[in-house]
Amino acid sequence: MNPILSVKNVNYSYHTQDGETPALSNISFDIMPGSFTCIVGPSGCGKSTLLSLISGLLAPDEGEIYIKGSPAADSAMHIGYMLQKDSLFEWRSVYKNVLLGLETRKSCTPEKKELVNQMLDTYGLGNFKNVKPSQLSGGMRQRAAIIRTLALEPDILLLDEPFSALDYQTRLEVSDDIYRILKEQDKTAILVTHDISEAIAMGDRVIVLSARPGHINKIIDINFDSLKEDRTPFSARSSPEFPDYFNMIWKELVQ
């Protein structure tokens, strides 16, 4: 199997009128179809950063980016991202919400439409889509912003802190429903996140960058033997392998 996503060699800085910032230094990883995997390291190191590479938002001043096998700047495969904050808009609906994405792409099909309700119902917002985003708890709005994602079919999903701005037990609640749904959909994701127990819970790989400018310190791949088949983002926090995994991101993100 091929790599649906190959950072190479990658270097950015920041320019402004006081000079250059370098951000992040020489990057190289690859992403393999399906996969899930999780950005960790200091504050200012470069995470978010990456993702706007990756997304196309920013250009890299050295280095490539390949989708596919192709520079991302030719590629057609769509890239969703999903920010901190829900953005859900308090004079829409849910269902219009998660409609806001297709409509903007003026790609609002009778088919479209159907996938959104068969997200909503399988995911529990059928009842509440005519609602307004304030009647929803935070787990619910965070499942109606990644529907809304989910709903312009992306190849690759790019989650940035996604789950911060919720309490603890209903960050536990929402990032298992997050892992469920994008296993389901069989989407790629990278999720940048501060939280290392977040990034072994939820990934199958972590990556551990450096402070800024951000490197790659190490790359962990994550299993879980004790789970098989039965892995969920909440059962990986009690499994026997969870605080060796912790412990070896932990003695990288302090050296």
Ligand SMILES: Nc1ncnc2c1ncn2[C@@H]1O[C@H](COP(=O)(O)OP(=O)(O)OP(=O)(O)O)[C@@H](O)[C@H]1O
The other form holds:
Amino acid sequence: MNPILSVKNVNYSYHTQDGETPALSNISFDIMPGSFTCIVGPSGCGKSTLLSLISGLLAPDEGEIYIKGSPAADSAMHIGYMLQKDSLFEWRSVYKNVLLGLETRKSCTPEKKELVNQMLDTYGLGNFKNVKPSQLSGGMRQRAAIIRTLALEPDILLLDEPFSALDYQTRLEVSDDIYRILKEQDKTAILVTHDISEAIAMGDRVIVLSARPGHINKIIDINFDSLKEDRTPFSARSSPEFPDYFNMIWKELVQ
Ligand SMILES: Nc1ncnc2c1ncn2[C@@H]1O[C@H](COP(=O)(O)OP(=O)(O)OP(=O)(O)O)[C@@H](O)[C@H]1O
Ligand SMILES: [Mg+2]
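Having seen the form predicted on its own, the form predicted together with this ligand:
So here's everything in the complex, that chain up top.
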């Protein structure tokens, strides 16, 4: 199987009036289709910059990024981006919010509407189509936001701390929901998080970045052999392998 995404020897610096800020240094990794990769690293180490480079919003100073074999800059249509803030618009109903991306791309066909309706029903928002976002719980809002992103049928989802604004209990529930949705739809996901436990609970692999300029300290494969088919982010947290992964990543982060 070929990687869906290849990042090769990427360097990136921001240039402002105050000078140059090196953000990322010699980043290389491959992502396989259907995998779930988490990225952790100290604040300001370049995690969001890396997602912007993958999405084609920024171009590397050096190195290359390929999505399905084509340069990332030409592949924006393959990418879905979900941020910490769900940015649902209060003046639109939940249904109208979820259709927004399709309307913007002028691809709001009856087939796409049917897909959106199915997802709303499947993911527990079927009865909330006509309400305003403020009438939803934090978890429901995140589900609406991911349905809006999935409506565009992206091959790769980039998730930049999408749960960090939620309270702890909701965060656990929503990470379970989102994990299930992404696995059911066989999507490739890259999740940036500050939370080591969340990275282990959700990831097939965790990429640990160093302090700025971020370089890769270690890539750790996560396997929960004790869980097999029953792996969910929630069950992973209480598995016997979990504390060892936590210690391994912690050691990489504080070195
Ligand atoms: N538009 C910009 N102009 C100049 N410098 C920037 C810009 N955006 C980010 N930076 C700097 O680049 C570095 C990496 O920023 P980035 O936002 O990618 O970090 P991060 O790992 O996502 O941080 P956090 O964990 O706080 O979200 C930081 O030092 C930041 O100050
Ligand atoms: Mg960030």
